[in-house]
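What follows is a single chain, given as structure tokens, in the form predicted on its own.
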Amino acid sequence: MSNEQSAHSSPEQPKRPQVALFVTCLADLFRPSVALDSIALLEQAGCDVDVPRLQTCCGQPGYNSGDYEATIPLARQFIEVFESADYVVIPSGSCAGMIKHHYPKLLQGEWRQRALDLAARTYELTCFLTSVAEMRRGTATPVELGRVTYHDSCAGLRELAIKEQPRKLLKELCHTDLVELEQTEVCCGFGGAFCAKMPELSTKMSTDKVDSAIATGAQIIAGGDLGCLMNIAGRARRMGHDIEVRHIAELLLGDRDGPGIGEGTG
């Protein structure tokens, strides 16, 4: 190439992220939604999004329930489908948790191997969007949400550290007065299959995290983990208070067209 030619080459790109949505079976089931603005904010963070047509359960609530000869396939599966991407992204805390932390405790051989390799290139939304792809104001579409109270879910925080990443995102995207509840860390009674073995305990812990949450004066209560989500609406709703329950993905969109969760169509 000439001096010339070399003067009026434009420098070469840097490679977009290459990344791989999961959508989790919740999503998919129930709030649709949440994938979607999971899609649309890393693609303002500069990623190139895909969202695997084979993708099945990730296998927890199997292996929660001891059922390891189940999980086992549906692990193998995942790892096959997805490991070809850059990055897996999944907007729940306790399916990243099941890849990253299980999976390898789950599979021998070869495929612990790979999926020890999967499990490093797999990140939570939150982690994802200020750790690698660093969304920063300007790239989201802006919003004022008012007052908003967070729900750590367990297997966000204890098994990834998931604290400051959603709140974060939540002050400096979306100018929030975000106010903390009381005893956030604590469980909200969903726990998975818990809820459906102990629902007398469940409703009182799921009664006291909707109290704290009220108490707050905050309109709206996100979180990062559909499960605990609809969990918490659905006893605020039975309680009778009418706050507001959202995803940090369609708050982060500003994705409020729509009932909150728990609200129906109407």
Partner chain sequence: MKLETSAFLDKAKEALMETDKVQIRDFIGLFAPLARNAALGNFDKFDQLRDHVKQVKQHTLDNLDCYLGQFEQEAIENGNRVHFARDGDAMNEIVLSICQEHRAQRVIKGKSMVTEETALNDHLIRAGLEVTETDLGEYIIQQAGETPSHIVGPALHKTMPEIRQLFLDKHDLGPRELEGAPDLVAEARTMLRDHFLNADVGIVGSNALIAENGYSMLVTNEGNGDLCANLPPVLIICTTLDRVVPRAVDATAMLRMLVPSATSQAITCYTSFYSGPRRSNDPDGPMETHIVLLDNKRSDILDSNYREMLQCIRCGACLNHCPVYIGVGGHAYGSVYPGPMGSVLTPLLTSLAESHALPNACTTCGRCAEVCPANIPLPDLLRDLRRDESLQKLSPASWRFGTKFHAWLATHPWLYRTLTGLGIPLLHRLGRKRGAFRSLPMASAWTSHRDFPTPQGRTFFQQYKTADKQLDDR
Given for the second form:
Amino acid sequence: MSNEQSAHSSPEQPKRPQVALFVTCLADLFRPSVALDSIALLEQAGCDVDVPRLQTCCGQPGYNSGDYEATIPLARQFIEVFESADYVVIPSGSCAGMIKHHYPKLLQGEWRQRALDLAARTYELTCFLTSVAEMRRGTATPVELGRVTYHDSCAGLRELAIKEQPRKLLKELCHTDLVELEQTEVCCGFGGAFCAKMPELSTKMSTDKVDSAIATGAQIIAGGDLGCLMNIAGRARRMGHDIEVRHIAELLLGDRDGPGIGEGTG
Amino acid sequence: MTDSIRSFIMGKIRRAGRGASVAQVSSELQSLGPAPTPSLISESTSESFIANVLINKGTVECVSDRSAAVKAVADYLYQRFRSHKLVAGNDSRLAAMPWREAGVLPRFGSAENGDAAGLSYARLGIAETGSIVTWTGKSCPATNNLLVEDHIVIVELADLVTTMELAWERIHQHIGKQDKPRGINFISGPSSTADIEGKLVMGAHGPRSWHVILIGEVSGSSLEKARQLAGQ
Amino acid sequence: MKLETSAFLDKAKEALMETDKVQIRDFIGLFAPLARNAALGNFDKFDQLRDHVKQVKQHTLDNLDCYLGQFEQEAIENGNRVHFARDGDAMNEIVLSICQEHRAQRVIKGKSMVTEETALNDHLIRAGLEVTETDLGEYIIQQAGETPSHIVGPALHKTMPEIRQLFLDKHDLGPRELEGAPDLVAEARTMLRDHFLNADVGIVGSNALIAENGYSMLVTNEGNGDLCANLPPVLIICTTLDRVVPRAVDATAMLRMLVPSATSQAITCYTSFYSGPRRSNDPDGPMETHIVLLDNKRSDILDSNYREMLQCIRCGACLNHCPVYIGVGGHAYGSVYPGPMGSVLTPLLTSLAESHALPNACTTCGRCAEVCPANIPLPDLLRDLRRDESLQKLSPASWRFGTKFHAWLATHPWLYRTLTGLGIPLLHRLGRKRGAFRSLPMASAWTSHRDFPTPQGRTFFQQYKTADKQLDDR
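Next block, the form predicted together with its partner chain, ref. the form predicted on its own:
Everything in the complex follows now, all chains and molecules, and the chain you saw is the first one.
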């Protein structure tokens, strides 16, 4: 099971890391390009990627609403679906945090052990691409992005210490002028159900976030969590800004032909 | 009535606890080891102490002996108040100082409302925090550092310790179980407040200024380095 | 504690419309974290010390019967009278009866969140006593007839012009300029000096109760707490039983976390340890000292899954770092304990039924836990409270069934695929031109203030299935 063993078992031809991608429900439903681009990136990094069919949602909505009982079957389902892979990679900090930190708290006994075992092999996309299968700038021309600002999603930042990883990848793989948001470590106001429970406050926070993004002069707001990005993009649209909002997987691959989040085709 | 409430609350706490024996509890506490202490701002204890006093918005003067300390107090008082009036505790060390040489005649006793300057002879200085330590008693009435406009403190170089833990060690050496002082005070600056729009103002209720006179051999370069460390 | 937490959502909405207050709070939200980081930036052992202090606190709580007993015994030997109060009313009654026993008229107080919790002032004033708060922030809000908006800076919500006007109205001192903070502080100093000199009883709180020697630690910058503890003939320390620490060194180790987190200093100007009444050769100090230990459900919390909350050292860092607190301010919480610590504590001190809006006022951003010097997993505790809320069926039924249905659907992958595969492409067709919806039924909370981004097209799994087929065909 351990990848170290399998990787070293045939030294001449190291086994390609077997990665199972958890698409996340938001990418599945709203932005499949994030998952497709994640697959492409992982393949470029030398991995074999599988997308298990029986995956759905990691259970955050119920969990954060306090319905632990309803979440437990989802957590077990997730473990059963993913535990045969060497690695689980997730293009979202909050979903990865859910698997890595909250499943072991939620589950007990044998399930807890299985959760811990899986947690140790679960990575957020940019963490995986900077620590396990390292992405290097290849021969292809680096992607031109112009001025970009990166929004740190709270779960990624605090549960998984994602800070330098996406910035490193952006610098490594793209030509970009990376500028930082003022108060970059402050929440964008999404917070799952929070944005529906306290819409006015959530709006104030999103407005502050959009304002500081606009103040940087960036053309693109990048991020690693679709929840935050949909919130920021939605607020930016309503405020009349046409700043481009994209998931980092799209940017690293230069996949900018289609509309950004919340942008139209017409 | 009161006793029954005490028993009721203590009973609840006991039921929530683990019922460990005193010996078990004490050995468990020991096993947690000492608290990590922060590294000092400088390798030198006196430099750290001085720098932290300055950071705490105090002023510092270094003198070589008690005679020079008297002169320093006199000069400070004259500069601040054009006067040599001073109230000081009934501390034998203060009483033995050559006040007449500098023309200062302290009133030995407790400060009253309206007294401008009070003098304390500190028991200890703590380098980690830039604090001086006093405890209440005849030698150091609480009002002498609470009611005055200016609090002047004499502390000896030999009485500086690096950390608060070492300060407690020294305090425990001084005080026995039978004669615990009523109050032990770590003083680390003039009375201050930031309660109005976060703006720092000195002299909220007590001293507007806090002047520390350090007796002992401290080189001019040490003083200079301490000032730099304090950003002055 | 005057509880108005049920009105939390309305008050939060109102607070967002007070533009001058929003500005003050944004300022706190920007600068308090910068100052805290600067204060702790030089401290290389923050994590180790935080772990150590947490371990000591946990050990103390695990053996609280032992340490509380020890403290009580030491404090009595030091000459104090120790009282136990089951709830706020009991504490207020104990304090009042001490005052009445001494025929006290004038009471001065140091800053004490515990007496805010029990609304002691109201109780004493109703009985005819004159009570004066002496911490400048507390004094300001007392003059204004308000409650604290912050556990460390009670009057941080007030602007300088407001305070100026308040002083002009309340202090009968004739015409004067009164410009700037130094003027205001000087005036309050003059007004309060008389109170200090003439008080019959001083009341203070405690930052730590030291079991090994029976001392009580008092941490202030103004020195007002010390004046209260030294000048009046009677001193009453109002505190809670979870303030106990084993040793003096534990109290000062905690200080290394408390002060930078609270005020960005290394240490406050006055850190004092008081053992009891005046000694035989003391020139000053109270003749009589009392320690009132309030329970008010702390013993229940100790015996619950929320025990970690009793590790809180009341530094206020979680408030300064919480986007909800910064957004709506302390008063919206309707409890004297606002912000993340308050959102955990208030339901535990009162009931979830009256305050279940509070644990929901959280984006789970985790910044509070990150900065908490006591290492309390605040977001986890808030989530656990939401669980209790859900189990007690206090949350709206539609929410509960919604989450249950979602979880059920997500455990039926093929049904989930079929339904989302039908809905998502439809949503895409409806919104693709604009790229986002300005309004959506069932999502009005979202679309009232922001657009809802349109799905990109078919779901990932619809697309992936096709790609896979092609792969299989090859």
